[in-house]
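In structure tokens, the next block holds one chain alone, the form predicted on its own.
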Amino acid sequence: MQNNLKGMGIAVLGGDARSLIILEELVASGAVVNTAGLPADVLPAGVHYFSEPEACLAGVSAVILPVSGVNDKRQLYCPMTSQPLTFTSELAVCFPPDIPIFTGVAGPYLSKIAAESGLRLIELMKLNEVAILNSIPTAEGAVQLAMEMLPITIHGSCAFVLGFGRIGATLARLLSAMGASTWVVARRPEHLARITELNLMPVPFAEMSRYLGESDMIFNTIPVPVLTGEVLDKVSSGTLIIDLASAPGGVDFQRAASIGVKAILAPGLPGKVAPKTAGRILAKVIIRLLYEEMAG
């Protein structure tokens, strides 16, 4: 990656092995690099820790917080310490005035801190060109965790893909080339219409109850409640259900378990089975919302 950062000051707080490879390129990248919240015997050369965020944060032009942003405790993810950091309103008014501040989700507790303290935040999965890179890991993740979970394979199986957005789409060309019989369901025509051209079996979300007792393993990524107990009832005891959505996911847990179905959540699985790739994805992006801005 081109030097093209060169004396910018980034502040990076928690995050997990993805920010890592965050820190490397940055470095490479020519920026004056700070980090609290990770541990500094894993640190790429280059890069400057800080036991506490507020001296992180002095001086610079940027901040990188973890993707998975705030929790329900107000704490930034740093599952590679013991001690996670607090985000509190006081740490926000640590912030230097109008620079860019990278999460991956904000959610409502961080967005409320934001709109507060006055702070500039991107959510970078809300971005066309992560969501789409980032459906590649996650899609692959998925299939690895079908093929973990069950006794038969990809091939010859029936998978069923709920919604046709950027995890779906990446989801079931995948499902298709490794031999699937792959089935999706969508509401818009013009997604349809893309299905059949992809020869892939479109599903109307309407007649999705009709289909789903054939399945082998259906994948979810529509973030509000669809496998419903209704649905479920017409999904035979020997199906997977791996729900993909963001919180709280698609599927009525609790009636899977009742009916004996295997319904697991995955949520950030590019963290979790391609941490450099999905790394280098992330920085790849904010290197060059930061260059566009240093240019503007």
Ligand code: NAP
Given for the second form:
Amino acid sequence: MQNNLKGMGIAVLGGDARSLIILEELVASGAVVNTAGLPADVLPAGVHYFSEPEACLAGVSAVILPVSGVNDKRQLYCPMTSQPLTFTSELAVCFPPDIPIFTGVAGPYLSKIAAESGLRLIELMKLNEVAILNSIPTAEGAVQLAMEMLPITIHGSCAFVLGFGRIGATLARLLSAMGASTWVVARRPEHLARITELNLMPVPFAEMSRYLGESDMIFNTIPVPVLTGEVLDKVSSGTLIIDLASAPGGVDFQRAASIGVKAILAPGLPGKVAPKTAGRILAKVIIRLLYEEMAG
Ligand code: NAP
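Having seen the form predicted on its own, the form predicted together with the named molecule:
Now the complete complex, all chains and molecules, led by this one.
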């Protein structure tokens, strides 16, 4: 990473292993980096540790919050410390005015505080650039789960991917490259055409139930209820369902359990299976955006 944020003050509040990578990359870019909500003994060299978030914020030109933002208990995601940071409107007024505040997905509480306090939130997961790159560790993590949970190989299996967006497209290509017979459910004609072009099996959304009985594994990426009770009744009991869509997901988990179909919700895979890669993806985009801000 180039030395392109030289002298810029940046505060990183809370976060997980991805934040440590972001800290490393920011220091390598020449930024002056303060942090709170991460353990002092794991911080990369050159990072200034603070026990209180307010003290971190003086004079900074940007703040980086955890990817998962703030939970409904008003806590910043700080799984590496025993004392999570609380994000209040009092803390929000300590932010220097008009600086960019990065998070992954804001959620209702942070969005509300940001609107009330005039914070300039940038939700990284909403940027296509981030979502597409992030689909790589997500797809690999999903395949890893399937390999761990099923007694068969991916090669020679029958895999269904529901949705052909950022994650669906990456995952379908990965499964096919590993030798799975890969069926992809989509609703848009142009997506069905692209699925055909990729030598994958296209399934129109409305016809999904007719085919799912053949599946060994189903990966859902559609963030609305798709695997409803009625659809699940067509799925064989040995099939594994991995729901990648954001909570509450797209699967009727209760119904799946009642008919003996194993179904799991698998959120936050990039941070779990590849924190270094996921941190680098975020750092690269944050540094580019900050460099553009500096350049005016
Ligand atoms: P995306 O690019 O927006 O793709 C979503 C797909 O769902 C598209 O194919 C879309 O079809 C389809 N879809 C949406 N609403 C639909 C409906 N009502 N009926 C039928 N199809 C519908 O999203 P993504 O980036 O792939 O992410 C997918 C989900 O995974 C999101 O919930 C995201 O937050 C989550 N996610 C999970 C992880 C993880 O680790 N599990 C990581 C990152 C993201 P159209 O194109 O026709 O609208």
